[in-house]
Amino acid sequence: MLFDPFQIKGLQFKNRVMRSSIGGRTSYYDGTVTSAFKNFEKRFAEHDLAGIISATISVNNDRTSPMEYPKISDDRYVKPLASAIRAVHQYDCRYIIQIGDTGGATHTSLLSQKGDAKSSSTLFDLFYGYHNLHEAMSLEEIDITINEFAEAARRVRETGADGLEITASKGYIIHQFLNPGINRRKDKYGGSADNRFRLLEEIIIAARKKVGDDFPIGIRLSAAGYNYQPLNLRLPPRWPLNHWYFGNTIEDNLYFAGKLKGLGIDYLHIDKGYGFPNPKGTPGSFPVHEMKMFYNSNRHLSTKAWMRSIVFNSIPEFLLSPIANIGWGYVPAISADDARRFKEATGLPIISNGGYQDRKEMEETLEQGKADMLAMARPLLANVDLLHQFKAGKSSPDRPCSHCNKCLVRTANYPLGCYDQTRFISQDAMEQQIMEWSADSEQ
């Protein structure tokens, strides 16, 4: 099944694997994508690959985490969009644009911004966000911000994207109103499940009326919040505390996932855990000492940044290591079983994301019927050319991702590749794969 055709509303897609949403920096400081960018997702294209989910394009101005990530708000960022759009297209392979605003998780910035600190509540979050408290948004800021989806959904459009992705998973903005640990609003927003879902469904609406009926909307959506995973220390607690220590279950999220249906969602795109990264969400190890390299580069924005900082350099890498990969671990097709059940529930065509490599799992997740497509980002930066493989016949890739993370943490400051020396021949080997990674490979 991996290699037969499938269809989300009359968008034809020749296989049954997709890139998920990964990204670099590869866009100028202003957030307009380059050539480098073009180029990475091209490279991807050329291989088989049935669609790309784009990395998360900023609909908010100000908040653009990493630095040099793309933005899609304003409509200057379009022409730019359209022209790597089209080089995808060359190679048969379609286009999402997934969008979303990091909110209180925006993980860095040049100086220090008030505007990084929004989210759905006041509260202290050790692990995402750099301020050292989120702060609850004003009802005047969520009518902004949904007017900066639905400007940001016309704009896809506009580029020639085969759809449109809005993620309410990483632990982004949607996230951070979806999850009733982050939560803790008294007014409209906050409270019951329909009021933590209201954010989501008014951007969603807003979004059709500019897009129209016949564009494609999908919905990246945490199947359950396993709040409690990674370590974190997130004040002050939340009660119930089972809220603020899983967040959503799976029965929560399957609730919404039919509400979801009901707006007329064309498709879920289905992976686990709050927040990003996260041990369900990317399976493998945490990267100590990427994350160490990363909080030196942030630590001038806040207290917290610091202390972060000055903790993680204080503590032996190999005493911190297995505090900081605990819950951490490489799980394969960790989404799969759950993505079968918002396929039962709702009947929606699913793409499931989360812990692909290996063949065999992959048919069986497809012919038991667990989702429809499977998507992935870090076993194809390690081997772009994994679906050939397939079709030579290997069942897995002779040098296969080792699930070392260290990819996730290192794009927020150097550019995108594999990091991961065990796998190549020298040092040398693994910096040259890393600086043609956004090179024109038809040059």
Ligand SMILES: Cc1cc2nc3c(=O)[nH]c(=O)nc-3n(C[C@H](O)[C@H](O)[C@H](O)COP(=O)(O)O)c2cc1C
Second form
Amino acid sequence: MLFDPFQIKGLQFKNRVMRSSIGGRTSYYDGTVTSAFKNFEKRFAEHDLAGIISATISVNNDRTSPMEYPKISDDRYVKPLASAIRAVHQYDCRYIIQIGDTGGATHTSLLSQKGDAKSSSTLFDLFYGYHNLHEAMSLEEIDITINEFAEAARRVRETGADGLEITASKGYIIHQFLNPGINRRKDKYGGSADNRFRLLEEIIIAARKKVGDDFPIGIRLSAAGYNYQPLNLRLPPRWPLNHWYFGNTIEDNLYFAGKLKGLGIDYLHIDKGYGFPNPKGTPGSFPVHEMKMFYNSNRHLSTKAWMRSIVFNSIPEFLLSPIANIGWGYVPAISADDARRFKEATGLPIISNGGYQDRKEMEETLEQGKADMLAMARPLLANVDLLHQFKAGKSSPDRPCSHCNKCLVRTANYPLGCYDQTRFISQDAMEQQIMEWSADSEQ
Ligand SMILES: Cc1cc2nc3c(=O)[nH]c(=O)nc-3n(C[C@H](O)[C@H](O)[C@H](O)COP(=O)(O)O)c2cc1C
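Provide the structure of the form predicted in complex with this ligand, given the form predicted alone shown above.
What follows is the entire complex, opening with the chain shown before.
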């Protein structure tokens, strides 16, 4: 079934496997995509993927996260993105642009800026964002954000992309409004589930007006929040404590999914957890050493960022690692059972994300009707020819992705690629693979 075609709103996919969002430092300082971005995306297209979902491309001019990630906050970004998409289209591979706004979870910045702290509510969040406090958006700032999403949606269509995905996941701005552990607002954007959903609703309505009824719009939605407790410190606590501790449950998100269907969205892309990174979103190990490098790289930005780097520098890694790894661990097909519930509840096409690498497991997920398509990231960074290996009869690749998550955390500061040295015969071989990722394969 993995190699059976599938359609979403008339958009034909040649098989059931999508490359999930993978962002990296592949843009110029201003967010314009480079030829490294084009070559990176093209490599997946060349290797038989049915489609590619872009990295989260920022709708906001200030909040690029991390630095040198792509932006779509101005018309000037359209042309270079269009050129990358044309390169992908040569290989009968669809391209969906995912748009988002990191809000208060903005990872890093060259020069600390106020806008990077904006969120649904004012609170201290130890792990996410670099400002000491997230700051509540005013109603005017919310209106600006809705308009930024709508304008970005228009530009997505202008790039020649095949569809638009809006991320309501990853602990980014829409998720910061949906999540009752984060959103403490007392106005029409906070409190009840309907109020917390309002920002997403207004964004979808505004985006649909810009792209028209015939253009596919999908939503990346987390099946359940978990909120990364008890490890993350988020203050002050929120009552009731289960909202603070777990965020939205699957029942809450099924309710949102019903509303999304009513708004005419065309597919749901289901992942899990809250925040980037979080243990449910990228099941695997927590790479303490890589996190230390990341915290050191942005320690100058605030007292919070400085304290995080002190903690990571002063506790030896052999002690820090077991603590930081609490709750982490690889779970195959982590969102598959949840995806089934969204499929049953809405009847919408469902893409399930996270923890796929074994063909047998992937086939079972599809055959049991848990999802219509599967999205993958880390295993394709490790083995871009994974589908070729499946076609050659293998159920799992020779040198599988170990889910060490080093690529995930390094993406903020380093070139994209696999950083698990145990998968390579030497350090040189690993580095060569990383450099090859963005090189032009036709040269
Ligand atoms: C290097 C890297 C960068 C990522 N960048 C993004 C991103 O920009 N937006 C997003 O929504 N998810 C991003 N993700 C998450 C992946 O899309 C995916 O959901 C996650 O890795 C779980 O899938 P997997 O088990 O197949 O890796 C990234 C993951 C990795 C490893």
